[in-house]
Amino acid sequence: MSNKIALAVHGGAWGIPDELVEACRAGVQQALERGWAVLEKGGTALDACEQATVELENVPVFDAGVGSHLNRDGRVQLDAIVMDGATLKSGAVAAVERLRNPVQVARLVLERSDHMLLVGAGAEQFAVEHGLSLCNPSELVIARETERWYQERASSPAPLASPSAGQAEGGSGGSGTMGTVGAVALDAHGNLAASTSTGGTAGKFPGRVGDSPLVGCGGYADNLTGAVSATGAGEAIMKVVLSKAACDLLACGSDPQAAAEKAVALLQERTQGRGGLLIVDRKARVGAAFSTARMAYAFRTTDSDPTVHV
């Protein structure tokens, strides 16, 4: 049994506009010390990262849960992953809209599933099947989201249909594209794992599907290497795949920080595409890099005291 513990969270790679600093700060602070509080009495990676998930998935201030941006349709549809770096095995969901904590259901998928991965009305069904309550769609949709929606619509030539206007309870104002959240944990028993829920892009096409619950795309974790999740622009992640490039980069010989930082920097160059990473390797290293205006981000290790980032 390993001695040493680690756990990195994040609220996403974005523009995050003065107004929202602290609200992002808070959220990400309160995630690590939930997931570190299953940490130090001895659980799992794959609990921290759950446990902290969720913890950002209930903050309406990311994108992720509610608050989650709405589709062109008005809708909240969301993605999660979540996997084991000791068997490799990842269980995700995508496009599911009555789901409040879909980082719960990508768990389940993992332990009581065959599969990898189930989307929209089949991962709602699995989600039931195994004990979980869905939610009223309307309970994901925030008076921000909205406003933004019918702001987008209103320079879009494109007809779209109404969201549930009326139904939405209020959130943090603020402009931009706000960020996916993720978490990605070393154990005691040396085991990794990485997690990483969206709601994806605000006036997405409805159905559509990002990087963050394919494999090696929105998050990767090996215990062989380390684990690793992404934000950023979805389509140039899985371009490069990147948090499994990040991985390759540890497998290399490179320390966490600077695999971080290649795979950032991999991104921009491939595809120009702009995005984040936090990565915690099997020595409870802990790296960071983005190429965004802010990334709000927080960890702690044995070694180290907890530490905020925005």
Contents of the next structure:
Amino acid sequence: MSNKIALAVHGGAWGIPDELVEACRAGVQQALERGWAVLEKGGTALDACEQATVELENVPVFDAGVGSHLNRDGRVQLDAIVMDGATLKSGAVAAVERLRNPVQVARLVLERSDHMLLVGAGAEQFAVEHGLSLCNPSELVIARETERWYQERASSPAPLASPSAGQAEGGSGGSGTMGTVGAVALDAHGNLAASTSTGGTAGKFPGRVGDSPLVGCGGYADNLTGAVSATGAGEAIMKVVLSKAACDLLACGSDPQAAAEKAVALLQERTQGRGGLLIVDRKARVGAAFSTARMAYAFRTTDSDPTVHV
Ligand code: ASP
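Can you switch from the form predicted on its own and show the form predicted in complex with aspartic acid (ASP) instead?
All chains and molecules follow, beginning with the one already shown.
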């Protein structure tokens, strides 16, 4: 049994513009604090990941929960996963439109169902049957993303409907179309967990599901190796099953930093895809690597003070 604890959180690997750096930094820092408070009190890695990810979903600067990118039809469709390294069970939801915090429903799927992935209306029905309330889809839409949607439509006209009329605060617009969030944790009982949540890619085809909610792609956790949350070009990440590939590198003897770097190199070499990932291993060591211009992330371990990078 390990008494060391570790938590790492991210707000996506992408070309974060200068004007969004501070908001991203504050967002990952808050999420780290919320998740760390859970671990510090002896809470589980699953709880720490869920709490940190809820915090990130609630910050509009990220492409998860409120503030997510709109799809081709002007709607937000969300994907999320949580994985338990003790049992290898995961829970995930995909293409949901009426859940403010899809990671909470992913956790319910993990713990209160025999299934690993529920999509669309079925996932929303599952949430309701387990006591969560649905939101109006417009509550997830912010002005920044509506503006982006209209700009993209102007540059490549297509027969689209208007986006849902939500007007939550979104801050100033920014270039780039990413900002998936996630967390990886090791608790004092030696259990590892991972979570990832996203609105996916801007202008995606309705019903498109990326890597994020797919076990082994957007996230993976195994108590024998480590926990991983990935972000970046989803279709490329799926090709190399990136998060599981990173865990396999740990199993072959790489330390978390080397495993993260090799996994990102693998993604680039085999798919030309770009992205990033965070790893926490069973010894409470952290690895972080990305091939995009920036990645917003923060981590803390028993052996290291809180660190924030954007
Ligand atoms: N991987 C996510 C997706 O393709 C996007 C991201 O990580 O930014 O849906």
